[in-house]
Each structure stands twice: as structure tokens, then as C-alpha cells.
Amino acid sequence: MSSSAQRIKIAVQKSGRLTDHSFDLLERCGLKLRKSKDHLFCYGENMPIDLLLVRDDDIPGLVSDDVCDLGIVGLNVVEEKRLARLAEGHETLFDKVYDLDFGHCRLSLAAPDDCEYRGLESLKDARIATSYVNFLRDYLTKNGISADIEYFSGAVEIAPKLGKADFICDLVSTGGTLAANGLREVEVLMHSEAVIVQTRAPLSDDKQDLVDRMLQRLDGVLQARGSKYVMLHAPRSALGEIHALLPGSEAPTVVPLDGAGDKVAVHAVCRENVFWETLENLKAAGASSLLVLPVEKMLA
């Protein structure tokens, strides 16, 4: 059994919108986990990797302070905590090393439906409720806007109804919560998704090799998620047209068919959706015996 100092520690949101996606992704990378009785820790049974289950707001600090080697967290949290530490005179000692392509949302300004919004000028001397105080302050400063920022945790969208704010700044996914509270999105401050951050503290060669290996597996899992494996037969003379019809594919593998003269088998990994219309177009170009399969794992 490897010692604690030799094991990679990853900070993961204990509960929230990124939790299930994070666990699913790590398990797809081959990591088998056993959760502690207090549900605050997960032990990697087949790899020297452990998870600390914490609040998402704590993850950048745990990585920056070298308590954890890696963290999976929303870019919105990363930027808010980075600016908070800078405001306190502290450098953020972590780097974003990977975009995970889930947990997509945006940090936006929203106004009441009955508010006549005329651009950023409407924010001058206004009261804006948000839990993203540092990011909003930085955004307003860069745009030369002076406004009163009111810290509001929890259900920020109710602040205007309570008479606590004229506008709000909050995360938006579909906009349904805003609409239900008589608000509309008026400015997008940033687009966010889940990312991996890594401590700037030097890792041992073994630990860095393991991090690189995990990132390579992550890349393979994310590439496979939207990919399909297409197999078909076709006349060699139709290969140019067929290749052009295969969505998002690199050079396909072409194998002669025994005893079939000019006919060949074509195998290709398509990195985009393969629709019925695609198959119909391929058939019209001369393809036959078409088969589309999901891709479970990929390694470049």
C-alpha cells in the first residue's frame, strides 16, 4: 500500500451540480473508489489517488495551499477565489490544466422585467446583489462603472423583490429561475464549465507521471463521449466522396475485401453525431453494410 505522501489528492465538490459528473468521469478513467463512513473522503482502491469531498468554494484554496494536488471545480469559482486572494495581497498558487466540458453555465447580470436596461450605463450607482463580489467588482472597474455591490448568499434572484437590489449577478444555466422571479438576463460576464486546477508546488516524478496519465485518460474519455465508430463497404472509386461525408473523421482505415474486386471496407472514428441522413447520404454515394457503434474508450 502506498504511503499518504505518495498518493495524489483530488478535491471534489461533496454535493452539487458537478458532483455526479465528476465521479462518473473519474470512474470512466478506471478509478475504483471506496467512500469513507463519514462520506468526506474516497480512497482509490486500484490507483494511488484519493478524493477529498468538500464545498466547491474551498477547492481553489485547498489546491493553492498544496493540501490537494488537483481540484475539480467550476471556472466561476476559480476566478472568484483568484480575485479574492489577489485583493488580500496573496498570489493564487494553482494553474488551470484541463477543461472538462461539463457543468456549463454563465455568470450574468439580470434585471427585473419592468426595468428599461440601456447597457452598462444603467448600472451606474445601482445596487447589485451577488455572491460573486470580487468578480463583479473587477468587471465593473474594468468597464468604468461605479455601483454598490451587495453581498447576497443563497437565493440571489429574490433580492430585487425584497427591495435589497436593483440588479443581480448570478449563475445562469437555462434562465428558468430568472423568469420565475420576474428577471431577465441582460449581460453575460463570463462563460463557465468544470475545470481541473493543479497546485504549483512541485510534484515528485512519480506523482506527476500519474497526473499526466490521468489527464491522458480524461482526454480519451471526453473524446469518446461524442464519437462513433463507423464501418462500411464501398467501391474504391467512391472513397473520396464517402470520406467527405463522414462527420469529423480523420483519414479512415481502408482494407481490401477478399475476392470483392474493387470493393473495400472502410473504418472511421467520427467525432461528431452520425445522423440517419448521414447514413442515407453514404448509401447514396455507394456505401453498403453500414454499421455505427459507440466508442467507450480512446487513447491518442
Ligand code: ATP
Second form
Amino acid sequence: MSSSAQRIKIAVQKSGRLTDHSFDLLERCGLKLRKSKDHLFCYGENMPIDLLLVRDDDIPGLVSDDVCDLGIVGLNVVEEKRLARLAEGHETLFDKVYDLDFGHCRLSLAAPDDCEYRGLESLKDARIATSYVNFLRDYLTKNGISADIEYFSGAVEIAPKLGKADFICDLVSTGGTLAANGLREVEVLMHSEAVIVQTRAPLSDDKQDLVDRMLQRLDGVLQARGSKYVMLHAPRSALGEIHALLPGSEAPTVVPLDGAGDKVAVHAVCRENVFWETLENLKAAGASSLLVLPVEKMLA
Ligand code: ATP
Ligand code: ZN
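Show the form predicted together with adenosine-5'-triphosphate (ATP), please, because up to now only the form predicted alone has appeared in this conversation.
All chains and molecules follow, beginning with the one already shown.
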């Protein structure tokens, strides 16, 4: 068994919106995990990879400080921590590797329903409540606006009702929470989703190999998720049109069909969703026996 120095550590949100998706992703990469009794740690049973289960806000710091080799966290948290460290004169020592296509949200400015919002100039000298102090400060500075930023650690959306702020800056996904608090979204500061970050600290060769292997599997899972395997029959003369209609496919495999004259079987991996309209267009171009299958894993 490998010693703890050779095992890689991945920081994952302990309990929250990113937790189930993060576990699902790592399990799809082939990692079998066993949780510790205190639920602070997960032991990788079939690979030398362990998870540290923490608050999402701690993940950028753990990866930057090389306590963990990788971390899964929202880009909103990554950017806020990066700017906070920059303001203290520290660089952030990690790199974003992949967008993970879950945890989608926006960091937005919202105004009370009865406020007449006339664009960014309405923010001049206003009080804005947020837990994203550094990101908001950076945004206002870039736009030449001077305003009072009020730090709220949670329940930011009630600040205007309490008379503590004129606007808020917070995460929004559906906008339901804003509407329930008599607020509306007026500016989007950033679009965010979960990302995987990797420490910039040099790793031993064994650890680097393992990190590379894990990232390659992750890439395979992410690519497979957005891909479909399409099988169809078609007259050879229609191949040009059919290839042009297959969304995001590279060279398809073309196999002659036994005893079917000019007809061939076409197999292609499409790196985009295949909609009913695409199938109807393929059929109109001469295709028949169309099948669309999910792709589970990919390795280039
Ligand atoms: P923790 O206890 O780990 O600090 P938290 O309360 O800060 O948890 P969650 O509410 O679980 O965090 O959100 C985690 C991440 O999920 C956010 O940082 C963001 O990237 C993403 N997210 C997606 N949609 C939303 C949303 N509507 N509101 C808040 N976060 C969202
Ligand atoms: Zn948090």
C-alpha cells in the first residue's frame, strides 16, 4: 500500500450544492471511496487518492497552500479568494484545469423592485451588501464607480429590507430567492460553474503521474457526457450530406452492409447533443435505422 506522502488529496465540499455532483464525477472516474466515521475524509480504496471534505470557502486556500493537490469548487469562490489574496499581496498558487459543467450560477447585482435602476450610475455612493467584497470592489473599480460595500456573511437578500443596503450582490441561479425578497437582477458580474483546480507546487514524479491520470479520466468523463454515439444506414452517395449533418463529429466509420448493394453503415461519435431535428434531417438525407446511444467513457 502507498504511504500517505504518495497519495494525492482532493478537496471537496463537505455538504452543499456541489457535494453530490463532485462525488458522482469522481466515482465516474473509477474511484471507489470509503468515508471516515467523522465524515471529514474519504479514503480511496482502489487508487491512492483521498478526499478532504471541507467548506467550499476553504478549498482554494487548501490547494494554493499545497495541503491538497486538487480541489473542486465554484469559480465564484475561486475568484473571490484569488482577489482577496491579491489584496493582501499574495499570489494564488493554483491553476484552473477544467470547467465541470455543474453548479451553474451567476454573481449578480440586484435592486429592490421599487427602485428605478438606470444602469451602473445608479450605484454611485450607494450601499451594496455582499459576501463577495473583493470581487465587487474589483468590478466597481474597473467601472469607475465609488460605492459603500457592506459585508454580509449570509442572508444577503434581506439587507435592503432591513435598511442596511440599497442593492445586493449575490449568487443567483433561478432568481426565485430574489423575487421572494422583492428584488430583481440588474447586472451580471460573472457566470460561474464548478471547476477543478490544481496546485502549482511541484509534485513527485509518482504523484504527478497520478494527477495526470486522474485529470485524463476526468477529461474522458466530461467529453463523454456531452457526446453521443450515432449509428445509421445510408446509401454511399449520401455520405457527404450525412457527415455534414452529424453535429461535432470527426471522421465517421463507414462499413459496407452485406448484400445491401450501395448501402453502408455509418458509426460516428458526435461531441454535441443530437436533437430530434438532426435525426429528421438525417432521415431526409437518406439515412435509415438511426440509433443514438449515450457514451460512458472516452480515452483519446
Ligand atoms: P459551505 O458550507 O461549504 O460554505 P455554502 O453555503 O457556502 O457552503 P452552497 O450554498 O452549498 O455553499 O453553494 C456552493 C456553490 O454552489 C456556490 O459557491 C456556487 O458555486 C454554487 N451555486 C450554484 N447555484 C447556486 C445558488 N443558487 N446559490 C448559491 N450557490 C450556488
Ligand atoms: Zn461557503
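Between two forms, the rigid core is the largest collection of C-alphas that superpose within 1.5 Å. All of these numbers come straight from a predicted model, not from anything done at the bench. Numbering follows the first chain given and starts at 1.
A movement of the C-alpha atom of Lys283 reaching 2 angstroms or beyond is seen between the two forms when the two forms are aligned on their rigid core.
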